[in-house]
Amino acid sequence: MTQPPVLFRLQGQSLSYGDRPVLRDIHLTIRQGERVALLGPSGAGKSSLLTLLYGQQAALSALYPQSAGLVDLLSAYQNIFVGGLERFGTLAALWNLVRPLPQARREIEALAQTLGLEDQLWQSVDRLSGGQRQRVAIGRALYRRQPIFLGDEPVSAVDPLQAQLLLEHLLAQHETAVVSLHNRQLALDNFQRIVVLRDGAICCDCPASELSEQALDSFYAEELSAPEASADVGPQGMIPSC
């Protein structure tokens, strides 16, 4: 059977910010149709890895950045509309700032209802809660209408039930997804493949079906005791890949 085409390929990729290395010797291939969760402790390199992936397929990707990237003085409607700028052109986009375009308004109002933002659509986003801001940024990514979704903690500010529903909707609307998460159970429940980073390197790349929440917890330990872990620890004290 022919495999789906490769969308992302990193071969021995490293990345540093100044003198500080953030990614080391990354080997990663992601094919069309895959749903990949990125896990690992804070500072492990997940955001930097998403940035590298976005650089390979920017034209086909809807990106949810770590900071959400919203413009505080614009309304939720206007922030969502930014995702569709390429479809409307400059003059239409400028006019939309003054008077919403009928087609865009219908589309974004329907999207806002799906995301539970209908009552906040015309408020400036600086007046919204953290969870509402996340949903606005998700709306912007959805309105971009691209086949790939790259998300950096897109559901961290909502409760577990909302997080599950939002992830289900995001995955249903995108053919391929690579999403950084802190919630290990969400990763296991919604993704086919899990990649774990630690200290800037990939220490696990496995089908989700071969992992458990307890197994993933071991990658978050600050350190492993040498006598107990010596038989299971790979280079730089990392647990080997599955």
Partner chain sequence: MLSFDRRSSVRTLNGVCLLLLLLALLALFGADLQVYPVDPWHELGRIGRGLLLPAWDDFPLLLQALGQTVAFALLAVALAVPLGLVLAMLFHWRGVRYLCAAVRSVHELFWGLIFMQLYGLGALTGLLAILLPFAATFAKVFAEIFEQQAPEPGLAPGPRVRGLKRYGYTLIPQAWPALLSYTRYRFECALRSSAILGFIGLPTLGFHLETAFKQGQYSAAGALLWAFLLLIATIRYWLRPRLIPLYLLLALWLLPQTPGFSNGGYLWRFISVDIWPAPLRAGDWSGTLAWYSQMFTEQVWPGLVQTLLLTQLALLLTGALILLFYPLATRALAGPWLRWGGRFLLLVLRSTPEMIFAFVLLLLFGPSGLPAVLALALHNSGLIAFLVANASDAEQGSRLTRPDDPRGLLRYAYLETPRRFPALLAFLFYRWEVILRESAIMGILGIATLGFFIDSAFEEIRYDRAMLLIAATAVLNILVDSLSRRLRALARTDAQRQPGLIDPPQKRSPKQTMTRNTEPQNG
Contents of the next structure:
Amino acid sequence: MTQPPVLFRLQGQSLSYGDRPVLRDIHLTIRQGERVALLGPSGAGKSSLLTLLYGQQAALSALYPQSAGLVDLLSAYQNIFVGGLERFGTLAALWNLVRPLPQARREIEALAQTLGLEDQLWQSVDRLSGGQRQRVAIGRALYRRQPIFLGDEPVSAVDPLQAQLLLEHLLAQHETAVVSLHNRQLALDNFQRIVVLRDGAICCDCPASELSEQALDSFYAEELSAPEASADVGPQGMIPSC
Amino acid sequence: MLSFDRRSSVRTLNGVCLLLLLLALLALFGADLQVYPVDPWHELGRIGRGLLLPAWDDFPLLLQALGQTVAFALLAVALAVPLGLVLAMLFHWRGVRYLCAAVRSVHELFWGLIFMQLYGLGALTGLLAILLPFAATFAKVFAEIFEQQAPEPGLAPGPRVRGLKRYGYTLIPQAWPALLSYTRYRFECALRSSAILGFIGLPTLGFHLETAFKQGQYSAAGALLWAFLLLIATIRYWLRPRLIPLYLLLALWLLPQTPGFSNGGYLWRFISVDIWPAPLRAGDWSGTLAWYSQMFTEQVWPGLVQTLLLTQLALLLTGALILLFYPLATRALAGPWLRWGGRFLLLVLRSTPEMIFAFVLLLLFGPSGLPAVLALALHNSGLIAFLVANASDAEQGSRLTRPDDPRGLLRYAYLETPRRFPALLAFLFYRWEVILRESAIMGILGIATLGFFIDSAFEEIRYDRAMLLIAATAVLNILVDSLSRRLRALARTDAQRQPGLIDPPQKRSPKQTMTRNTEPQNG
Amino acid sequence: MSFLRRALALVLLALPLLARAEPFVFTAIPDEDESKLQQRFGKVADYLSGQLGVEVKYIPVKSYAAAITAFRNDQVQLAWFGGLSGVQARRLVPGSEALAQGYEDQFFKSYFIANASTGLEPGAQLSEALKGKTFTFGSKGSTSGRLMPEFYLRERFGAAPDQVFSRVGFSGDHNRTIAQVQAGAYEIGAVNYSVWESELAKGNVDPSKVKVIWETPTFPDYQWTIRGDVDQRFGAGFKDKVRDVLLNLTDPDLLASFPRQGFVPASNADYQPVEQTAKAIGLLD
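Alright, leaving the form predicted alone aside, put up the form predicted in complex with the partner chain.
Full assembly next; the chain just shown is listed first.
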């Protein structure tokens, strides 16, 4: 049986900002069609890893960065439209700021319906709640219409039920997905493969079926008691692995 | 007041912009923008040659002028900051607000002329002429910065902690970066004011610049202009916080002496006699009434109308030019070469005194409102575009940037401009009053603005007229100030997300902080 | 912020020192070449000091108004004023006196100049064709660039300049008046004749683009004016001594700063016509 092609490959990748190491010696291969959840305490390097991955497949990826990077002054519609800018000519895109293009308007209104944003579509996003802003940013990623979804905490600001629905929708729209999450149960329920990061290194990379929420908790529990300086010590040895 | 759609900031801002546009269109009907056929090339050629081949044979004199320009600016700012801070704390009193608006409405040159009546032509006059309007501006902007701080830390100490304690423990530390950044920016403005005060006789750069320009000695003017540009462009290299005490001492030493001046109670003479119309002093009430009504119909009212017409047009054009200029100077939108050129353009626009623009444009277009509007718009757009570009650069690499952001023109339209727009509009409102008082330069264009009449009154040694006209300008400025306060409140999309109008969000990824800590901080 | 407090203290301490007394101080605004004033008039100060036996200082000023203010406030005791500014200053300081005027100032005049595009030709009186053109004076307080031209305009047309012309500007300076009329920015201008002659000689004027179309009758202009209280402060007869020193000034190098070929006696009465004119056009109350 032939394996699907490799989309992302990192071999011993390290990264640091100034003299502060962020990622160290990352080995990771992700193939087409895989659904990968990234877990780990905050500051573990999940966002940096996602940025690295994005660099490898920028043309095929729909990105959801943690800050969402919305433009406050523009309406939800315009913010979502930014995702599709590539598909429109420059003049058409500029005209769209003055008067929404009919085609884009139809598409984005449909998208807003699925995201529950139909009432907020023409408001500027600075007037929206955190959850609504998050859905606008998801809309921008969806409107990219790419086969790969790279998401950094895309459902952190919505209630659990809505999070589950949004995640299902995102996964249904994208063939391949790498998503960082802080909700362990969501990860176990929706993804086949789970990668746990700690202090910039991968400490666990295995199928979701082999993990439980309790097992995952242990990665976070250690963090609470770990001293601040542990970033420099290289704690791999004491971490449970599967 | 206008009602705006509360659900959309962009519609609110569009409403504000539309209002400005309509006012400017109305002004277009009233304003006189005739273009005259001219043959300026002989003179422009000489100016161009002078700029390209600057020459200055008396180097020590140039150094002295530069030193005194810095000395006045530094001392005035050092004194204006604490004074402004105190006034900012009292800014909730309407009286303080009105007083500050009135003080700001008078051009530094006119403050210089007023203080010259009291303290002669010397260091104190120069210092006060910068200090006073700057303290009033500091008061206003500091008060606004305090207003924009998140309210929570202020609540923590409890409701009975007020006044100085509240400022000392919550507001000032909280707002410190914004206060500091604004002070740095104002220092650059103070250098400009200090240079311009040379026009009335202080021994700063403007003294020689005005002479050289007036006499058509364009290579000398070129040398002075280049020296001034260099001074402004290198502020961040020589204005080190640690060196400031040393500079202040040097500045005191550099201040010019005032030969032969003994203060003989001129202040009292000025406020009890000079500024009151002769019929009033003589107790002639009907004469007084006639004096006032003549002044109103011949100078105050026509001057007011001309001033407002020009100001509205200049304001709109300034806005348009900012949108054109600022991308040239940003990291996000311009390549390294273009950005260098853009930064240089903005440096030239904001550092060259408007009088010089007005003179050159007058040669190009002939005497009408057009050179005036263009000169005001070029200078002010250069200044605001510089601040906007700095805000954009500071945000580069912050949380808000994403790797899949659009580039080029689309980035400009969908990202940079909408993000900069509220601050841009706020800056524009700040400049409203500046443009208003800069209309004083219009004398050479034959346009009778309020400033023109004030200037005439000073030239004719008629302080009674000058004071009445200044009072009229002050009232106008108080009105404009309170209107722009309201408009700005509408234009402020989200106070929480914009910690300081002057200071863009400072968060950057660590890597960028490492490589960019030599950034220009004079935003 | 402690340095601010220190600086404040220093400034407050230093302020009295900045206002020192009491040398004999003069100022001058020449009607042409204002560059290197300090250097050139510093020499004049040295000369006066040597002749008068007191310390003499020069302070440069930029405008007639500043010169008048300095004179009024006793910051200067002697000033080289224009015709109008001298009258204004003497009205403000009772007892002050016109001491001496330049030889040329006995019969000073202004030129009306026109851009070639107007097609105006020199004539014995100002042409009717001036009406509706654009026009610039020099400085607002200048005798030859404003007062006298305005007087003759009113006399000729019976109306204020802004009713005669479509636009009236104030270039601020004779040189700039010439530059602007030459460039066509203004069609007509009024200028000090001596500045015109010297610019013409320097080659800064292109006769094919701008020419003189009328010259005013003569009037008295620049003069030395001294405060009335100098005798009490610098010794009896000081005023006469100053007058003598000025009248005997023959060094061409020093005279070139003004620029005049020499000084002749003058009195307040000589400037009566200027004062009348200023009152007639509403520049003086």
